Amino acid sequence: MAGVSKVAPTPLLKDELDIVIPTIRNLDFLEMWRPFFEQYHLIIVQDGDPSKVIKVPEGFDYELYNRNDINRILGPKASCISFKDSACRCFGYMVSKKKYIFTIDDDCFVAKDPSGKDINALEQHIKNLLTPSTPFFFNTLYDPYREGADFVRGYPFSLREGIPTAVSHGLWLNIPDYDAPTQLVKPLERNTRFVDAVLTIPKGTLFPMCGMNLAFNRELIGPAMYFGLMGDGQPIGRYDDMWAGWCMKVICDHLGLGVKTGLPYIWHSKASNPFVNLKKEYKGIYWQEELIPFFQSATLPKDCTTVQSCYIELSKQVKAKLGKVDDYFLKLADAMVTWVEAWDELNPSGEKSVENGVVAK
């Protein structure tokens, strides 16, 4: 109609989502997103030199922090911030104060879909985690909440309305997330499979989290989103996201909170370089095949009724158990304690209990 100025819609919970993007170069890569991140507000974690100016693109409304910032407002809790590795990107976890947070890497451009429509991949991550989860019964259309699917015949009505979303993880074309290894062995593959579903991972089942296309609801597991001591000064890297992954799931699946993967897509601009990150990786490769038995036969006392009191409680099961595979494992349970007494320096609103997913405020 004539006359008529299009007002754009305001975008999914604008006031109430941080994108956090951790760094050490020019973040050019915004432009692309700008259609679908101009409205929100940006943390930028400076990883690395912090007398290096990193130049974002004008228009964006973000707050930088380099390491100086981090250690003016942790003092001696910033040594659980990792130095020169991706983990520094939960610092900005605990500085946000929204409900929701978006990462994303500063290699990850917009995705297109089969179709060739650019994916907004912020979009669909508010959608997973604004609909609830179903980790206690597998339903075989995939996420039964989307429109078009349903509970499949045979599905315990009992358990339809499902629980709270805590956790989305998002997932990548072109380069996959591989290991070093089979980066060695694979230098060329891509990853060009478009596949259009969304599924929540079962209770007891613990999966490989990647950090660069992940969002999460801060006020139900923010705590336990901590990326662990890892880069310079520690004899591992590249294992920041899983370690987050695996204790959040633990937490998760105690206090009756979901986890979904699928879509969003991003794509995935370029590789790491697979003889660095196999020296990185080393020591992981071996130490997971303990790590993950551990988690799996991980278990947490009933009276743990907040994300803090899980954590601090797998930091003693971490520190009893795993400090025997290797001295590494002490100072990181260590510095799981350090975290969480920082996040409620930072978040002084007290804990929050969860029960069956709910927040007793």
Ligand SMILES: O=c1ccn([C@@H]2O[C@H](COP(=O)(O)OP(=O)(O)O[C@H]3OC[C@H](O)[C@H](O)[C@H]3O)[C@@H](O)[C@H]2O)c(=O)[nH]1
Second form
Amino acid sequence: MAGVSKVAPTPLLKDELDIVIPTIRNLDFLEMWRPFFEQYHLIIVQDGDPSKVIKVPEGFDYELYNRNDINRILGPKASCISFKDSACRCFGYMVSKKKYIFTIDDDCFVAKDPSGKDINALEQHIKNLLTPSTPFFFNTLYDPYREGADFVRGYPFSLREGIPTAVSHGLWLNIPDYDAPTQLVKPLERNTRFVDAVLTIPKGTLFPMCGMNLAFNRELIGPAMYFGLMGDGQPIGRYDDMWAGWCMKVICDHLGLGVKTGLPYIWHSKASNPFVNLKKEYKGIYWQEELIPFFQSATLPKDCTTVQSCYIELSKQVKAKLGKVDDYFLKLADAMVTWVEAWDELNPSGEKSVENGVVAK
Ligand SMILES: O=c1ccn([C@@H]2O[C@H](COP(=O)(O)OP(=O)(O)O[C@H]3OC[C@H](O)[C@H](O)[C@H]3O)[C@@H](O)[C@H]2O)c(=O)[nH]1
Ligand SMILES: [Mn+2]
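Please give the other form, namely the form predicted in complex with this ligand, since only the form predicted alone has been shown so far.
Whole complex next, starting from this chain.
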């Protein structure tokens, strides 16, 4: 029948996916997401003062962890989980028992597409994660697995099967995720451009991963999604997701896993204070000129076939090569090891080898 879509509906994955929210405030923002989120289990990571009561709207199924809970559950290993920084969200990844994670900030709302339709960001992330990635050869018509698109002429047929997708990186309308200097120079700039595309990030290419609107396959890449030590007592902030993205991408490239960016958009409503952000970011702005070459040249041995072994190997290289940049990286390298140890303690199902993107049973 004309006009009837033959495309199978996107699976809800409602029993296979947790939504992780880092927060310091009441979660009224969930009211706007209710049609899309109400069927899912939420993991709320409450940052800051544990005695503060976080109000969650009625009807949501959730577990909430504050700093006392993190300390109780992890004991001394809690030292690897940031305090007073959104990086604390990674604790939610660790305690989840589900195959997929979607993490979103509490100042991110439902955006509308150019037709005015509400965007179900979660549905789009699920589509991105359930369809393969194509990091080895660029498809100029963007996502070839999308309805109404395909591989273009000249695309090798031997590469059209693609590889499993580990990470889906969404974007933001309204307040873009700019660094503090850019925010200061362009305080009124708003992102109004809706680009209707999903791209695989090519193998060997790093990217700035933002944790605001992010989903991933926890079974494929979970142990690499450590949002590095930031916030209270740390010399840097707002590089937690960047650190995770660089470590994750090196490991995905090594194990044959894919990373996508683009749709879905959320509406980012609140610009955080650029002066506060500058204080948090400034060391990262010059450190990253040494960090990026490190990650660009990082190689992992063939016998690193699990995410955990890759991550431990990467932590050794961080300690050996970035300690000269600042002692902070010696501490971060140790925290990376603590994170994996804590992950394995809470997820005793054991390390799984990943060969060319396929998890060994
Ligand atoms: O100490 C804190 C501060 C905030 N949170 C929670 O983290 C989420 C992001 O906070 P906010 O929207 O205020 O900051 P942004 O600058 O917009 O965040 C971006 O940059 C920093 C991070 O990389 C973040 O992922 C980016 O989105 C929000 O849910 C707060 O409640 C916290 O847990 N602890
Ligand atoms: Mn925000």
